[in-house]
Amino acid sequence: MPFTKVSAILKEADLHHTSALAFNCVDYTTASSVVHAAEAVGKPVIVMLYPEHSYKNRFCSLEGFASMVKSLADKASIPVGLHLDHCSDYAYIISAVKAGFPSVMYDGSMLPVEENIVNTKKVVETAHILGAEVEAELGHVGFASTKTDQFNEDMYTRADVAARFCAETGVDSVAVAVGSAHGFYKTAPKLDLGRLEEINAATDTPLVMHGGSGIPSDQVALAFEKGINKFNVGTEFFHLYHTTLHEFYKQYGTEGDFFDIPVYVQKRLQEYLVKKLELCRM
């Protein structure tokens, strides 16, 4: 089926009171065992690109990607999105959104919440003037290699600020921080989910929770019932795929087949999908 907007994949892991998975990926590999696996389970699915994926390490253009994820969407049986991740810089955004991004990521995170609410209003403005959605973050999801990050609760996100930024904004979701961090982390997180529940009942906003990898998964669950509709997940699954390409070249050396190498690694990327995306309850 067609591209679905991610406010629709979120509006319904809402009814059921779950959380849609959405997964960074950097080209054909990764972006087709996502979406060939949440059709083998029958979920929903977003995939995400990283922007320095494409303009630092070039795996793939923005048209590149977008095109190749729309053709996947369309043979596919099941919704499918596609969203920008982290990005702070207003003009890369908009091309993002021309080159075919029905959904977006404006990070201002970093800023004061005033500069913060006048940057995402500018992106949401022009955003859905070209029909696109667009996630922001309040608060700051820092990374777990920061012990300092993960537990500190002067960079988590406030109810009544939530609730004041969504109003201003207009913004289709918003990331929260609520105790993840990006990376592995190296102690394990015990998510604030008081605080989710907080911002939950502050907000009509769809919530998004960054971090995803290495979360125990009976605090994901909880954080789905408390509010989470989107929750990202990179980290492992780029592991996964380093870790899978090395047992390639150690099974079959340098006799092996180059060619032989994505399905390979497909297959292994779809096996822990699979089971990833037993999370989403739809």
Ligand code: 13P
Contents of the next structure:
Amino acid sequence: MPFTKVSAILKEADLHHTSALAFNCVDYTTASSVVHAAEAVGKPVIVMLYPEHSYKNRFCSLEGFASMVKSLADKASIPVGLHLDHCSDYAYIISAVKAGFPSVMYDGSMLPVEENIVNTKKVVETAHILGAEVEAELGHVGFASTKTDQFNEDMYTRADVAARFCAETGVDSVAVAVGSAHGFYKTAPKLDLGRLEEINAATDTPLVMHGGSGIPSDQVALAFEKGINKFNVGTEFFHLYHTTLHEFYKQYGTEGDFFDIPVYVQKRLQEYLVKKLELCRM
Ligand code: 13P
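In place of the form predicted alone, the structure of the form predicted together with the ligand is requested.
So here's everything in the complex, that chain up top.
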């Protein structure tokens, strides 16, 4: 089927009191594994691209990536969304929309709130005219490698500010900081579920959780019940991709048939993805 709007996927998730899963992808192997695994379990899914993977066409162009995922979505039996992840560059975001991304993230989470509001609003206004949707971030989801970011409540999202932020920007979804962080956790995260509940009560805008790699599944389930509708996973997926390639070379060395690599890798990625997608209860 054609691309499904990310907002429609999140709305459906909300009706089921659960969250859609969104995976950072970088190439055909990762994106096709995501779409095929979602088809295998009959769940919607969102493919995301980090701008770092397309800047200056390092790994792929925006147009190339968007049309590759579009062709996967067109043939898929489940709803597939496409989203540009974390970007704070207005011009690049708009170029992504023009290149075929129906959903983009403007990340102004490092800025003072008022500046984040002004910039997010500007991106929303333009993106909406062009028919695209926008995710923003309020509070700041830091990095697990710092050991401290995930526990720093000064970086967490406040419910009253979230209500104002969403109303003033007209954003389609908002990433919240409630104890998750990007990368592999050095210390197990402890999500502030009370705060999440308050934020969810303060705004009707769908809530997004970043830093989905390594959060214990009992906490993930509670976060979904308490209002998360989009759950981003990157690190553990990329890590599996790379370790599986290493495994292939270790197992077959130079004797391996290199035509087999994509099949070998996709099988392992899909096994992981099928399990991960079970978190989504729809
Ligand atoms: P992880 O890499 O920690 O899974 O987080 C991914 C993410 O939040 C992408 O926006």
